[in-house]
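In the block that follows, a single chain appears as structure tokens, in the form predicted alone.
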Amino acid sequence: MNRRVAIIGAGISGVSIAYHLAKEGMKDIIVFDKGYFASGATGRCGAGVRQQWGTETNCILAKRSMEFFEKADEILEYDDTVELKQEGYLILATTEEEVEDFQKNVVLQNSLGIPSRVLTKEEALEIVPHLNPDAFISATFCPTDGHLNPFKMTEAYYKAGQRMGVDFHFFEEVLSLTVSDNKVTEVITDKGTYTVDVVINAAGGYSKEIGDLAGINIPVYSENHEILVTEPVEQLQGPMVMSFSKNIYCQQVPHGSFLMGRTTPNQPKGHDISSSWQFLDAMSQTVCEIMPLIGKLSLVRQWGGSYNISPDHQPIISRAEELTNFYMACGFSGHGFMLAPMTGEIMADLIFNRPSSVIDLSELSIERFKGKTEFDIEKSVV
């Protein structure tokens, strides 16, 4: 099918989509990015990959994505390694409500083949001994959750796409879209004008703005979420430690540093990705409460990155009903990296107009928000 496909955004979602389309024989694929691959939210993310979710949709997407990550070096014929570290996620319950919710979540996860389990406080301390036992009630653990190198994972997709003929246009910003007869006919950048048959919006934090160029109102917004990293030290912690109620995730990455992040309450909407002393102060207090040993480490740096958030905190992977050839993959609410393999696969299903073998596509459609003011929100987020 010799159609010209324009993908806007070369983060993990965009390069995954390009790879999956090229793998199925799609020709003449162009990926635009105003920076370079992984220069946006992907390169600033915490890079954790977990399957412990509270909704069936996210559980399925995460499990299938993890199955891809486990074989990514081989599948993508990568000349390096994506550095998958599978030492689990330990999720702490600090309230009785969380204890009850997590028990239900584990039942759901187990029914879908995810090997999570509920742990007592004592069992959790056997896995991560430096936890403050007074800071939590119980926990859940999934041994196949873990961490990836976001730059290498994106590069693996990028190189595989290149070998199959995908054309990457870096440092080229999309300025406008020409719409005629209910379809996008041209992509206009700061370097040229391109006639297109299909446009895919994978622009991460700028997905809403790209939607606006096409006349599509996408119900997402972006906000800054911050991360810090410590000095590298000897191996102290295998799994990612996470608490939704305490608003923290903390992972020791392969080279020894601890990487940790949290949501800043009442964060203004927008594209600011600066770092703040307020984040550092709040994070320091939380770390010292939950993991006092980690609180003694020196900070190396901190940074911000964009979360593109949907009304129900679940992704939008969909075609726009108003246009025949405009598709979007956005609203991942901070979890686009860990769901990227299935994002590419599902987008290929949409483009080729076939049922998905992964999930009911209507569950990810933008149409699910129309006429609604209340939504079933995924609570398993930081």
Ligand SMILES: Cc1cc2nc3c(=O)[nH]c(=O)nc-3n(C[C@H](O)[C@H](O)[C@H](O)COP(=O)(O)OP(=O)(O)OC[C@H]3O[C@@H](n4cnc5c(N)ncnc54)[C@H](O)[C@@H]3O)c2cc1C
Second form
Amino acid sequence: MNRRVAIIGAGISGVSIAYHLAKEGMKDIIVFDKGYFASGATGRCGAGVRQQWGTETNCILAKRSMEFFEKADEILEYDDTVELKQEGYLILATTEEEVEDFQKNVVLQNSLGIPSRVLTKEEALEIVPHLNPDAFISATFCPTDGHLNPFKMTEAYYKAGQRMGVDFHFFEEVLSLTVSDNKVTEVITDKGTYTVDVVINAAGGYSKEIGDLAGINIPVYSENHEILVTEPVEQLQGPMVMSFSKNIYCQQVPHGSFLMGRTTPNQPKGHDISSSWQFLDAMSQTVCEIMPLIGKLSLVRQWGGSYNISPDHQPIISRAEELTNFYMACGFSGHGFMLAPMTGEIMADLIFNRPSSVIDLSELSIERFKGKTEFDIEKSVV
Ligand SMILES: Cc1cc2nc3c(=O)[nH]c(=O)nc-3n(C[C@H](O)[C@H](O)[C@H](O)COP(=O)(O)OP(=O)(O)OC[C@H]3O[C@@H](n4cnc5c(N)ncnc54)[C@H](O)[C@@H]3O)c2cc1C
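Can you return the structure of this protein in the form predicted together with the named molecule rather than the form predicted alone?
Let's see the whole complex now, leading with the same chain.
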């Protein structure tokens, strides 16, 4: 199958897609990025990987992705390590509604083979003793959830793709697409014009704009999400601690720093990724309420990055119906890092035009939004 495939974006989605296509023998793959690999949301993310989701689709994608991450160094023949830390996610229920929802989520997760369980407050405190016992009612825990190094994970895919002949063009921006006879025929960048047979939009926060270049209206938008990192200290916390109702995730990474983030309410849609004192203030108050001990640490840095949000907060991995050769992997709504292995696998299924062994492809299709104004929204998000 010698066809020229252009992938726009070398974040975790783009490099995973390139790897999966090359692994299946596809030749002549070009990946464009206006920066370097991981210069978009991927290099700015918390890189938490969890399987405790509220929808079957997300549970399946996350579980199958975790199976890949567990063997990623080996499968990708990486000359370093992706630093998988698998010490679980502890998700706090702080309202009676959450207690009930989380019980249902655990039943769903267990039915799909995810080893999560409901914990009493006392059991949660045994796992993370510095939790404020007054801040939550109960919790759920999945011991195989965890964290990766986002730069190394992306590099592992990049190097594996490169070894199989994928041509990465960094610091090259896609400016326009030529569409003719229901196909994209050319990708025009700031460095040249490329004749293409297939185009894959993996442009993260800019995927809507890339869709516009092809005349495809992708129902996603971008929103700034901020995060911060503290000084490194001795190991205090194994799992990621997360609460949807309190709006926090907080993880100690292997070198000792704590990474934490939350959603700033009423963020305007757009490409702003600046840092704000409002985030710093709210983040500090939230973490001091949930884990007062962490409040004693000094901050090193804060930054922002784009969530690319879809109407149901689940990804769009799809071909555009209107064009025969334009595909997209976007709308990850703040959890595209942890789903990337399946993003690549499912995109390969779409491009090779075969049913997926992972999931019913219609679940992730852009068509699912057509003519709908109300959606079954994944609630398990920060
Ligand atoms: C603060 C924060 C915390 C997060 N925490 C987590 C987490 O814990 N777990 C998790 O799973 N997810 C998390 N996410 C979400 C995750 O970062 C994203 O879903 C994921 O990285 C998306 O990867 P991507 O490859 O699709 O997009 P990106 O990483 O954004 O990559 C897109 C690439 O496209 C390039 N590009 C854009 N336009 C063009 C163009 N015109 N020409 C050429 N190149 C172009 C960009 O330069 C960029 O490198 C977080 C996000 C943020 C912001």
